[in-house]
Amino acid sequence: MKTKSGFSRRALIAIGGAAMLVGPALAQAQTVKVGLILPMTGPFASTGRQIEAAAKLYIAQNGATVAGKTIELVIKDDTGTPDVTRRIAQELLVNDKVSFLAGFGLTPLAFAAAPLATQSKTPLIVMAAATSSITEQSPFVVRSSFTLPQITIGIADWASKNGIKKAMTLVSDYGPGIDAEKAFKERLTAAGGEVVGDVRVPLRNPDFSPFLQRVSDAKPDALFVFVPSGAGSQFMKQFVERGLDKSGIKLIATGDVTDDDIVDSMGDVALGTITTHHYSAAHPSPENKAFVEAFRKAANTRPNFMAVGGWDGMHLIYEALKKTNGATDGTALVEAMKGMSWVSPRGPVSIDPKTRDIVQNVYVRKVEKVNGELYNVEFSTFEAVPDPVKAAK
């Protein structure tokens, strides 16, 4: 028989029993395993590659030993499928006896694993997924990535201050997209603007053309867009094919659209696109310059915001283990992460002790050509932004 969480009672008892039996033994073990669950194949594979490369780079630069324990990554491909994520998480907990679950490229994947984290009392580090409510799914979830409302309110503020009175929204039809749509509309209308239409596009195999025709017909001052990492190229291609780049409609977006991993391949059509996000490979800090250089050497590509989520997720794991002197009790590790602060390649960050979400700067950026390559160049900063959804509660 299955419980409301979708797991059989036998499976949950096995996980709970394994946690009780394994917990004390793990505290004495010399190896601490991190189960890294990522979409390594399929349409969101770029997310998995970026996070994997960043996690491996962090270990290479900081050593594989922390608090007397050896860190071992156990990397699994969930193909971006929630059922696969759930099965892998269960196997990692019961068979591999991991002390951390980490990764989670999309919101449905984090949702699938959260009940297992609760049952086994295992810290679950969300390095990518961005729906606001993820940290509410389990007291063992800690986020090193971002939330969509957190980065969306900045672009709405920029729009209202730069003459945009009427806008439309176009978002991918799942949790983060709905979060972004709601945050943008509430923020723009509160400033006196108007959202004259909203469009939701299927997450998988999206065809933006018919939706963009609706935008063209409505003739708003601006189109606000959110699509997940990797989908921006297809959107931009169809935006141009529909002639919207010459229509006078301003394209504004979250930084997922002009992802550092793909923006240079978009060509000059992306020039001038205004976005808000928490990371750019062009961020001018010494920490980021060192990170970008090392990442390029290790992975032969520039890092994107998924990579920095993976890097900072590993930092959380290392620093929490230092605080517990290598002990792997899940409750103690999560408590160690609450309130933690450090200087990331993205800038100063901290973990909100109440929500377990990351607090960070959000930057307004413009796509510009730098040394012959396209980058998101930051020109304004909203400092120390929490997740606004939880902050309002």
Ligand code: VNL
Second form
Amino acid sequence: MKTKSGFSRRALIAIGGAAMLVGPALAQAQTVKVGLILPMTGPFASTGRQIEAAAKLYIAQNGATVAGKTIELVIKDDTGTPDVTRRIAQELLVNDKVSFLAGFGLTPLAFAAAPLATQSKTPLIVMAAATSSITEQSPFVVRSSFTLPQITIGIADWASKNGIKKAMTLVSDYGPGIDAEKAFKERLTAAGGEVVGDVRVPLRNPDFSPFLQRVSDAKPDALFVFVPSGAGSQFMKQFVERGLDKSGIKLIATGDVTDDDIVDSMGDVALGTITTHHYSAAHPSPENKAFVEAFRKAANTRPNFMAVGGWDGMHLIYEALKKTNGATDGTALVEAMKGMSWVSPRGPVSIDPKTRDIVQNVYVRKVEKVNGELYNVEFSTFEAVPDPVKAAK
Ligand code: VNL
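Next, report the structure of the form predicted together with the named molecule; the form predicted alone has already been given.
Okay, now the whole complex, with that chain kicking things off.
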């Protein structure tokens, strides 16, 4: 029996059935999932909040569709615990079938997930963690944050050019701190300076005061500090409690210490602190002004360097998908990211095709008051700096 359309009823039922089978499969293929694993609770929750807000803002501003695919963020809280990161990454790969793993607030978390990226051939975008060796843990790791050696050599250069002969170092006792300590020491020593004392403090709940007493007694020209994003407030409080702000010992640091998220709440004791870093909310470019304004509207706070890592990580994902015409083969996506360059809110950046690390400007900054708020005001630039550890290999 023929229907009005000329097809037999049976044929129509067959076509309908096929459409029902193909329909959901097609709809699913149109969605590309990004598994965003972040510390949303615990001591590093500010990192998670900043990256989440930036990734959502990127999608809001650029649209959820790229190369015919709909981007869907699947956000998971790893609480900053490596075992949790690994389990979540596994679930995202197996159950959610994500095409990208992204986030990674701290070095041990990136290390925990990297083997899974290799096994599953999934791009893993490191938006925060900054130990040099992370990109060597898997050929599928691409980094949109920075490395500690990359930003530390600049402050060592600034120190030796500004009359600092004897310095002490204070770092968190894990990957990025050890990277920072080594880079600072090597660079200052090569320029004829000397590190006369070094200390490593625990990552969690550090008590800086016993060490700060030693610094006060030794009276070096400068104290160089690295602590991760968020921990700078506690450091600055104890620095003042020990009277070190009035000791004549110059405080120099990586920009992690005077993080935009907390610098204003540190108060005037932070004024004059010299740091080097790849991002300041006060970076004077039109791209950054637009970014800061939109971020403030969306998240009701100032973006910090974690936010910019999240923003540029999403940019990498979008641009790689454009290059593959929406194909989600992991190897092709990583290849597409290699050598990519763009203008970030932080300034011009590119992905080193050999190391998959980000090449970027490193700025020397001073904490100053701008319109009544404390900011890291940039006053000189080292251009297009690669990760120096891998550049030397
Ligand atoms: C790391 C490096 C984490 C720098 C940070 O903040 C940071 C890391 C949470 O690699 O663990 O500012």
